[in-house]
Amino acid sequence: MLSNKVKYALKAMLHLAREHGKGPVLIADLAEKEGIPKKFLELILLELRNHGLLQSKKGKGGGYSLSMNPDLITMGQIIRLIEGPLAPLPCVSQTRYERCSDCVDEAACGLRMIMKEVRDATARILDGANLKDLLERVERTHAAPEVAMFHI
């Protein structure tokens, strides 16, 4: 399950992707529009900036903006920066591998085998979804005509 910190980071990054090329966005405006506590958002944006995904500008006309095009930032990147590895167990993590202390035979561990598949599928989906793709999905959803459903 995603933490609120990751959820807020993803919402903020999608908002900034929507505003990409229009100039910096004020933290107060972003917090209000996305329903994110301002102080918490400040910490999240600072962390994303320190990892190179955002840039900030102080003073009049200042705020935060993406440091690169939205198609170069994936959901997997954001989640890993904020939360850490996508792996559900440390023994299947590619970046923070740690052998399970109670494991007798790692090569034949059924739990490890299935959790590796979960990690791979999760990484494939999240690393294949960039901010631009997600914005396009949202736009298509809003553009789709509503279909009336009649039940008898």
The other form holds:
Protein chains: 2
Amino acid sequence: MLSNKVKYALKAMLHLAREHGKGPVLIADLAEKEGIPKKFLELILLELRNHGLLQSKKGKGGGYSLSMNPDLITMGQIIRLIEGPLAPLPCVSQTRYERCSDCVDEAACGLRMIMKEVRDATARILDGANLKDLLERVERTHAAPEVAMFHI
Amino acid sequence: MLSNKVKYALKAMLHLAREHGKGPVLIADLAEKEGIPKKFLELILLELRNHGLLQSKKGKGGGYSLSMNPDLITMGQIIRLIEGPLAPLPCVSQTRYERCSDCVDEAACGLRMIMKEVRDATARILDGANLKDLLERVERTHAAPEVAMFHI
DNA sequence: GCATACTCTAGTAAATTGATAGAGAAATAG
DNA sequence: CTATTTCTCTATCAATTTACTAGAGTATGC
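Moving from the form predicted alone to the form predicted together with another copy of the chain:
Below, the chain from earlier opens the complete complex, with every other chain and molecule after it.
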């Protein structure tokens, strides 16, 4: 299970992607619209900013915005940044590999084999999902019923 | 990331699957061979037993063994039993669905869409991996290099 | 120079994790 | 029948993580 923190981070990034190009968004607005505790969100946005995904502006007319186009930021990136590896076990992580202290023979570990599959499948999905594509997908899914109505 | 507890549980189950049909295995032996703290393993095996995956016998000649054939027990089952849902978010869990309190429109949630994909991919792998198949896979992988030698 | 808005360091209560301890109960050998 | 073996079960505990909250600080712009 993902933590609330990373869930909030993903929701915030998706929100900022939706507002991309329309100027900075206030933390307070973002917090209210997405139902995220404001002070907690501050910490999260700061972290995302300090890792280069966001840019901020102080004072009147300030706020947060993406520091690059939404198609350049993936779900995988955000999760790794806030929570760490996608892998279910450290011994199958690509980004932060760590050997299990209790492992006798890694190559012969059935657990490792199956968890490697899980990590690869997860990474394929999350590293393949950028903010722009995901927003478009949401719109398509949302628009679909209305479009269908026209044909009735 | 999976907890040590569920990692130990999976290792123990795999070990017991390997010994299936050869009589019960002592907790102490299992703990030593798999590098798991004995007292902790006791709790884990008890839990697996109380959920019906294992059977136990007390006294001399006693120990733990699978309560059914290894091909009837999957990785997914064990993980759900010890840790809970496979899903990254409660709102995409099949077994323990729970709505996000901060969610405005579930159907229009991009996060949910992508996490549903992750949960489905994960479940496909883990519910499709039973102990017997996994053991056979380990053996094949392990045997492969030796077989290759014969052809040189 | 004052209001606005982000920045940053601390702190903290509650939950979870990863164990350990020890008394108890059942099975078996002799 | 009793000593030994082995699982059973409840309790406890320290360390870590999670999910926040507080508040002082700093930059920006009108």
